[in-house]
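The chain below stands alone and is given as structure tokens, in the form predicted on its own.
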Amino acid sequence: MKNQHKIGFILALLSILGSTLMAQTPSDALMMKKKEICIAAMYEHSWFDEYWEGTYLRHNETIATVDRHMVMPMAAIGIVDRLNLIVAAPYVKTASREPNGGKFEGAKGFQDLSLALKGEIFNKEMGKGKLALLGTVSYSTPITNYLSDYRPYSIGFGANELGVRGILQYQLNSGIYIRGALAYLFRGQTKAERDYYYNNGSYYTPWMDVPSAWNYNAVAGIWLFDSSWKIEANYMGLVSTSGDDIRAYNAAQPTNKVDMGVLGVSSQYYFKKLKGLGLLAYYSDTLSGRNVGKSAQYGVGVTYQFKL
């Protein structure tokens, strides 16, 4: 029976980090000005048959594949010409690919309502190009009563979330850009459907502390056709602050130290006869990690953009 329950848990990124996003995003550079809205649906497929036990490596022996598909509506909103805001609200579903006799079933359900207010502090003519610095702050809530303990079905983590997120990008006339972001997240509490549980000493409450985690962002792209074509490479990085590790034979738990790598690629046309009218599409793989899922992800989209 314990066997059973070796089985990793995928951190649901997505809901606000936008890390291969290709719509406006809190990490970006992108700026709507005022009272201009770009309005985003965007849906993505997560899998994977192996997760990280602490440092270790594993097969997902009981479960094999665990699937995850998300939608997500999103807008961006200029508030003014320097400051924006950023909504989303992901809707997510989870199972395993394989039958597994009954003993595990999916979940689904909207995950957090993220909400983000991204400002431009300078974008200044330097050299051939133009440097940007930008600063987010972003909050998310989650919006469901969904099972935050279930793993590796759970939708989410289930706590709220505070961002705070520098952006600084160097754009050459020529249209190549390098970016990098850094942000300090700081979760809170989730309840379990428990009394008791177990992180480096025995609780015996049913709230549970998310550890914080510092999320970082490196990227390089290039501008085509006259700005209606980007293409980016990406590196996101995840560290947690605390928290302990997946035990051998046990399930995850949002308490659990998560640390990841993932390097993607993505990239966005907008049409010029269709004023407004955008597609996306991105491809992302987890290279490293700590009590996650090793996941891959693909993910395609359509954006609008108007001015009221």
Second form
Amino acid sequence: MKNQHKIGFILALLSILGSTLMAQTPSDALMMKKKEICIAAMYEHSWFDEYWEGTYLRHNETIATVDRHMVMPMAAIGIVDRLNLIVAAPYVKTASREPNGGKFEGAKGFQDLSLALKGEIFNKEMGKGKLALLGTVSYSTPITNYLSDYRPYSIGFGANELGVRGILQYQLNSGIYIRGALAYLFRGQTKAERDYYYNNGSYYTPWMDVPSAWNYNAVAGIWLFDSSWKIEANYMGLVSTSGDDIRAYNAAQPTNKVDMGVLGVSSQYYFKKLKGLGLLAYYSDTLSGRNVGKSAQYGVGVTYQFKL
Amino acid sequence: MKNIVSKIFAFSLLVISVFLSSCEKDLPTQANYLAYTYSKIDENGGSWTPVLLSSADQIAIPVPEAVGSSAFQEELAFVKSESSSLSGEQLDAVEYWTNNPALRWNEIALELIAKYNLIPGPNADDTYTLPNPANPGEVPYFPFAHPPYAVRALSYLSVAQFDGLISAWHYKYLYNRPSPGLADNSITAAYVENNIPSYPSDGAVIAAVSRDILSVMFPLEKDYLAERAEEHMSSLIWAGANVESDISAGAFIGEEVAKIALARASTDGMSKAQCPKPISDSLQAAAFDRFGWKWENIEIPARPVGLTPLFGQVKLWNVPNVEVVRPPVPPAPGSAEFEESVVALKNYADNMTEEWRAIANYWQDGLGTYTPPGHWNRYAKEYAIKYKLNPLRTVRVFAYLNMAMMDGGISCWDAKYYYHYPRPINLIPGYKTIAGTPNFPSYTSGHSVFSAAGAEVMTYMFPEEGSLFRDYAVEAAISRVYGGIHWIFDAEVGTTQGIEVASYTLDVAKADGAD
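Please show me the structure of the same protein in the form predicted in complex with its partner chain, now that we have looked at it in the form predicted on its own.
Up next: the whole complex, starting with the chain shown before.
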């Protein structure tokens, strides 16, 4: 396994967080070796000026254009050759651009701590390439008392999430690869600061069910220049298995059924002369959705990999 | 190595099952109570003074058949056969409606308020369309159940329930017909026997009156409400609580008292409250001439008319006229007291604590919820259960609570459009809020007036609770300042105003014969 591939952990991590963060990169099929560590810092800017209210695409000057900035420190650690731990804790800041009719304060703070274990189940020669199957189990939990019931400014959904993911990749020796991943994200409940809300009926409790979701990725990419540069196109889908729709011209809430389809491109570059250093960048656009912003986003990151 | 990986995954599955089974809390959708023994039965309830009826016997019902009559025995036989073989659904209905079903109908009203409390959004050409009561099913649906609409709907609902049960109590103790369970000991009633005569059925009064009032307040829900009422009335037979003639007499009282209440509602001025722009503009101009300030809607696109500018002219329940409770002129922008409020608001916004934020959100009761009057009805329900009130005493609490809050709302709206005072976002440059700024002037705070008026009635009805409700009201008032949408004087004067308005309703309550 080539060293520069390890940068792919960042993308794997992004995909684990992806359903929360609307990240756009898919799960990766790459593993780090024992005692190798990759640390990274990512910045992402996402924004929308339209959102789906149920299935209706709404433009709403009360919130106008909503910006979301995220800085995410991450680390991926090779526990053993075929089992890696990935840790991240994003800091998120949201606000409406001026002018807007609502004059709402945005929100900011550290969001959720995410831990993921990724294991390689098999990786073997097959035809003119290699077929790999990997599995990921991830867990995330809020690390600050941020308010999830403050859409569209809330920095997260405020509930625990347990994710189980399978990743299948076929890579040709020429460097071209395709990959698919499917995950189920079990999401728990979040606590609002009111003890009555409407979710197709009355609820007399501050606790809200955050819908669980299926999350899938389809990816095609290629490694170029002796595997120092990777370019890929990816599609990420999220489908909640329950939840209500945002009501007419009303605020969203954590109980909503959030679906989305996001198409993106991403690229990574690994420096041969600066050992261990890498860069990555991505852009993606939300093509379809339900109870979610029609957002576009770009991200940039720097990674540094070393061995203990 | 494969071994380790598979062990990890096995462990993960274990974690998943623990996660799924232990972390999910039960999410209640209604009050959790069962039929209970009333703390007292108020045999003299029929002598209490009704609100709208001239007397408890204004609505006449037939003299019931005697216990020994074949007609009554046939009715008993029917109850016996129905109640002895219930389906699961019927048992659920019996358990749901209980022997204090006014609480359930209040919950239904709150749910409809939350369902319809949606502000119309702008059209593509930046105009706004108002809900049209003549065509309720046209988007935006009628009604927009904002706080004035909500408190009015709740007032008519609970006043009509109260008058209906005073009438029922009158006939119950006039005719003293025993309940099915007491008339025939082979009938096992589902509800605990409270030894209140059965004719007419108080449950049927509540079902009919609630259905009819709410069907007018929420016309698109007419079929749904009819279904609920039908199930409720049937459940009285299934529970062995009433015979059919109890129910038909109760339903008749309910229907008649609803007509009387709805006749008042149709001429109380509410239909004119959402006035056209020229009238709204003239209110704004009058305030500007008088005081030198005016509130403006600064949404994008701006709403041409604020929420119900003439709600202040709607017919009051117990206050002689709106001027007697109008609060004093608020501090002028630029005055020392005003600047103090600006400093406080900036401080809350810049140094927002989790405690302030939680208070602002707890009391927000904004769009899409049951509104502040709904919040106080929810308390009334919870304390009626806690103190095991009988149905008559329960609807008495709701009636005075909602009359006081509606009078409070009318008085508050009078002040809002008489003084037309700007909001913090109008006067503090660059100011941001954590609560949504509503589409009406600032002074005085609706939450403060509703809550103070509600708290006064609740304190009178539940004196054992001490200062609890008044403390709630003060917190509800300041929550709007923490939220960034009200000045401190909006909240403080609003609280005083609510207390004063409620005193008129309490004077009536104290003299109605119940205490």
